[in-house]
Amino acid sequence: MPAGILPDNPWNPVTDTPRFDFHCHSLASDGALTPADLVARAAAAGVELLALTDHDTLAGQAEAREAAQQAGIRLLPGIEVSVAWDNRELHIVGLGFDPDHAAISALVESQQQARTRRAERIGAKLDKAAGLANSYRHTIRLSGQTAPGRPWFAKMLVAAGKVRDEQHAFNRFLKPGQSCFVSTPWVTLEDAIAAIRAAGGVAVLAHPTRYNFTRRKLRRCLEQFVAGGGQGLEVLTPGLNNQQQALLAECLRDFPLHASGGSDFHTPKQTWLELGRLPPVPAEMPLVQALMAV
């Protein structure tokens, strides 16, 4: 079955909403394509409204904006911010903000500093655990970033012949509980939302079903998210089962939130996460587009 086409979908697909994708990644963070190539791929897939949401950075936005103009599609400023909530890492997608606003600039700077410190510590741990030298520097050269994330360290380990593949790198060294995992003091949920809202954007809780929350904990998270100024919830994502769809539909009914969605595309190798291939949008569903000038 093609990705994003869900059996027995409880939501009635009857709108003519422009085809959108508000969650995807480029080489500016942990994606496989340049921002320009990602935009071109989205346009070829029929996406009309796109947000590039790299992790804690706006580095790819200028290139993506130029590519979108050439491809004839609309690009929203976007970012995916890692936040701390209840001793967990959650992700908040910011959409439609002013990328030059001081609040966003300060948020990105803070997050990049935290990522750099984490990367330095991961590199030092890998030097010992994997018998390498200058792991951090090698990963910088490989990624072209000063604050590479764990996927880039996984690629470096593959290139160094220390693991079979990237998943093996995570299982052996990089995932929580392994010797080279380093937790990060992320910005708080409330501070991330405040920065996005101050810059005129919409804050969206990303992929809520991936946190393995109970129904009760998800609702508690959403209560605090809304109290902090959160406005959106990702409910239109590939691969949701009927139970997950029903839970998210309930959350949209019970909380003052607008629906968002995206493929979370990283690489063409993930054929089940193609750009723009989202579940159909019901006519009655309030969308985050209504909160932005798009």
Given for the second form:
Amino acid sequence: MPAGILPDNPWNPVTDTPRFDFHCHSLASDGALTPADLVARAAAAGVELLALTDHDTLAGQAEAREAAQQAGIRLLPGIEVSVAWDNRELHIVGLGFDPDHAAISALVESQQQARTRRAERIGAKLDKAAGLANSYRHTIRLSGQTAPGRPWFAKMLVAAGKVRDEQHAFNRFLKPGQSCFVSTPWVTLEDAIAAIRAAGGVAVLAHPTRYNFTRRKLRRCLEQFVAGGGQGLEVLTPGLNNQQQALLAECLRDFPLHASGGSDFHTPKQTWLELGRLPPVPAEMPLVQALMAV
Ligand code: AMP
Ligand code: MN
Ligand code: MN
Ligand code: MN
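Go ahead and give the structure of the form predicted in complex with adenosine monophosphate, now that the form predicted on its own is out.
All chains and molecules follow, beginning with the one already shown.
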């Protein structure tokens, strides 16, 4: 596949595949919209096939399913799992699995436990580093979750007047290398893929260009991802440059992987993103839809 095969022309797909979005977030994790509002927004944007992929939780799925029925669009079960690989954190999107399968429940349970412990520790560190009291409790209240992720701590810090904005909170406290970063015992790449596959789903490596991998390292990662049962690579995403597109096209050609796509929409404040607004799908590109009978 030549470079530049994914021109940034979102509303004019090459194939007649239904408009889809397989990566987005709701208030059930770190998104700004309720699952129902997210689904309504997707439908209004012309999305016909949607997966809500909140971080390590299925808490939004039931509400999203109901809203999708009302809006007359199709919803695939989805999740974005934080995993450990080679001493770093990767994100795996699971699609089309049985949400009631024991392997998925166990995966979510163990990730939520890890997230709860991490949130307690982040809260304790922030109390000291930012001169706050009860950071954890405040962030629970703000998020409505017992295991709030880092974006919620960032929002709490903004509300407490300790940082200018959420990005500042990450840069000053929350990102790796900063004083309140807490490394987390995420599930391994292999175990996450195995759980998704056991539940009948497809495992997709999310946003492969966001890990600062060299080409060589990305290929090593994909070898292990495929060996573990991974089947999808998220290549239809907004904002890739020509070089990144060429690299992903090469990976699709060289590995037995199907293409997935998603906006990674979190909030309407990201005005440069919209649900379902993806690069056009090249006619010859194998899509993960083919693996799921959708
Ligand atoms: P968590 O899963 O709790 O570690 O939170 C990860 C989420 O925080 C990601 O999905 C992004 O939405 C957001 N995020 C991660 N890193 C950054 C960063 N450096 N700046 C701003 N947001 C970030
Ligand atoms: Mn997120
Ligand atoms: Mn991610
Ligand atoms: Mn995401």
